[in-house]
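Presented as structure tokens, the chain that follows is alone, the form predicted on its own.
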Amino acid sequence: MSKQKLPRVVVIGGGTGMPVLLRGLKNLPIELTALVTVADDGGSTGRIRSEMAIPAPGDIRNVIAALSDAEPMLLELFQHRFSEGNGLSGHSMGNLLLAAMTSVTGNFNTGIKEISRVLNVKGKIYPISNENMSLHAEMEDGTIVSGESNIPLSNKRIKRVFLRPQPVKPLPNAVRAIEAADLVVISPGSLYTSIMPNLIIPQVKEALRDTKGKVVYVCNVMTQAGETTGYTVSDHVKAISDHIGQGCIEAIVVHNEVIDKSIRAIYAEENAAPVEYDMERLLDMDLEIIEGDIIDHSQFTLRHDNNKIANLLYSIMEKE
């Protein structure tokens, strides 16, 4: 098959759930172009981006390192977080390495780039946006709460998210990739925090509601403190529909397993719980479903598996 009639997949979100879902569609006979969150503001990445204005590397670097074929200790490398050293300590090689190519190149998007040739990865990585953006959630009791790591603390429910400063112009190359996609994913991962970033900045928005391609949501599988306590499969789908619009989503990926009881006592603890599929109300959103067991049981985390999700993100592709 030439590269020209390869499907062209677009993965759009942040987070750790959008490197486990690139481990898997990596190899597969797909043009791949990822477009990663940089809202990020905890750690050595907030530290980063108050330093040099900007956007946050976090999130890419671990996308590059998922969609990398470098060798494993080059990775490693990459990924090495200091755990001592004054000012060292607490960062990651990787956020140094993109805020200095950024440096060197003058630009964050060209930074990612070459730094993506030397560690040979497969696919396009690219930034929603090369500009420094913050941010924020109105609360359902009114108050305001700014920056992406505190928002989850606050511990009350979340009515809306914005950016900060407007408007928020994305990269014209994710737009177009959208625009061009056969097949768009919205990745697993912190709802308001690492997935609505990307999709509340306007023309990204529009692009997502004109894209010919098929948009489909693979949800969490666990609830997550702070942002989703108590949310149904389809509360996640609403909570997007009420930032962006309804009918931008056409189907949504669910893990219809029983979790079990051990993995179930473990997230407790972390006041989260398996996130309810509720099968009737997804049908009356007119929204297609894409149901199986698709966490990896090897994990003693609670993951997506990625040839499973791969494998059935493929077969949406196929049948189209």
Second form
Protein chains: 2
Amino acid sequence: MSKQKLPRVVVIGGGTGMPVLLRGLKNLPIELTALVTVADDGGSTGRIRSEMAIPAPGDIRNVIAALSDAEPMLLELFQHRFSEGNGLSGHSMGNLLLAAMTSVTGNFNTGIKEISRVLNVKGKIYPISNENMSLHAEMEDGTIVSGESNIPLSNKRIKRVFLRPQPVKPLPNAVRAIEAADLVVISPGSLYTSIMPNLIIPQVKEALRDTKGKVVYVCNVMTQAGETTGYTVSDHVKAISDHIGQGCIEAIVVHNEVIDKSIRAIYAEENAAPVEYDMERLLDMDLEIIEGDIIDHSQFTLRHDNNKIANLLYSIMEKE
Amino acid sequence: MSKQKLPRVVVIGGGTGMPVLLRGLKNLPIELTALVTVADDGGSTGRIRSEMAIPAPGDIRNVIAALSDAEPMLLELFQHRFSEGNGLSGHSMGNLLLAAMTSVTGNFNTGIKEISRVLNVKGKIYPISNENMSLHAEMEDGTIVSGESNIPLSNKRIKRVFLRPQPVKPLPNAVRAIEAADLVVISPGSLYTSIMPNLIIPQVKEALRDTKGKVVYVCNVMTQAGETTGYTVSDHVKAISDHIGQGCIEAIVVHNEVIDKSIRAIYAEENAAPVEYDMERLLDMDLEIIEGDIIDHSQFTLRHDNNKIANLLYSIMEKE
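Other form of same protein, the form predicted together with a further copy of the same chain, not the form predicted on its own:
The next block holds the full complex; its first chain is the one shown before.
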């Protein structure tokens, strides 16, 4: 890697895992691009989607907030959620701003770009697509569950997820970013409902196979009820491979420390448990394993530690 | 007036007349303060008021837009009105931002200040009050009509307007601005529903009487159905004097050119006509009269010409 040119890092994901990862990465000397899912259909985002026919703004909003260097009060305004008002209650200010800027500029992606500029965002943020898509799951028992927010609620094992309308066209810049990346990071997050909706778009899948950059998956630390109950680390990898093909993921970042009993107890109430680190099977998969203590022990909710993980990822690039 | 210190100009008003005036004044070498009504209760503003119990944001929003030096796209976003969305449709983005910033900062006036800062507003903007007030009118026939937006619809002659709850407390900074002003401009606009709600607050009334600054009234050019049908210029002055006492207004800016027939025809459809310039009665009132062609002839809607009027007002200060 030349010293003149900053390494290009692309992060793909959504949900709550991605912003954490990005908060760490934004401080590194890299050229950062975030590709974000627009398949969410719950809450304020879902209402805006169905009423205004724009792609889901919620995941994008959280990524903007994570990468923004704006002053705290502006970010608080951006993340403000109305608690009163007929029809307004529950809406997030940032979602409304993204919807309005989409109207003003005539395009969702341009709307994101302009809002990002106002909020002094570090790096580039692209929606994985400009289209208003919907996510569906085929369960192990053959039933189909439609809608991102409904999928985890069915409490059946997921066989595969797919998008409609088909084929979903990705944002060309998103595909180009993957192709030109030095490192592609598949973010932690809800495996089937935040991560997969990006990866399964045909041209994204191809770009992940063709990129000269290394594709690294940062695995979830806890299982998620309705999505990954009982999944080991290798089950996560296998789920992705089943959707996008073998051999795309070259390396995996795994948490290798025991998770505190009190934290486990909190998660147990939501039927979530630590993701078992099944190293043998991972080695069989011919994956480079990057292990470390990557969680933030200062919080009651389990979160990746944004600096620890950013440093681990940066060390991968230095080795290249 | 010392050359070191910029003259302090305070403009009081609301509605559509005030932003026009401010667009001209903001380019002058003055210390500008806008005191804005919060008595509106129609449309998006009315919904936000009743659902969130904050003062009316709509007039403030238009003043912010008028005094802002932000880039056009940001202003377009700020003035964007949602045309879709259950509960969102009809809401103005700027009103929502003001409501959200009020929540974030805990105070309407602070919310305005912060939004003004983001939008690079020239001058200071104060709501006339932080209170959620309502406007009522006593008609000539003795009936009471409640609600700013209802008053012009009753099609009766207005005797007087008053506020509830009583006494309305003005914003201390608004009162101080009047007291310390070199020039106080009472803006054109809906006489009873945009201008009067500011002036009739007891402490504002007193400040207008006590200020060392000159109080100038910029009279409307056209009458307004439901408010000032048949009113001459002196009738406008008398209406204000009846509410705040004789002798507060020292000078009046009057349009002295004939209004184009085609424009008059458009206004006639809304039962509006040119305000008759009854100079004799104005002279009897012991008013300094500043007359000129102060309308913008380039538009189909009659508007004050913001530069002409700003220059006239500036010439008053130079004479002092």
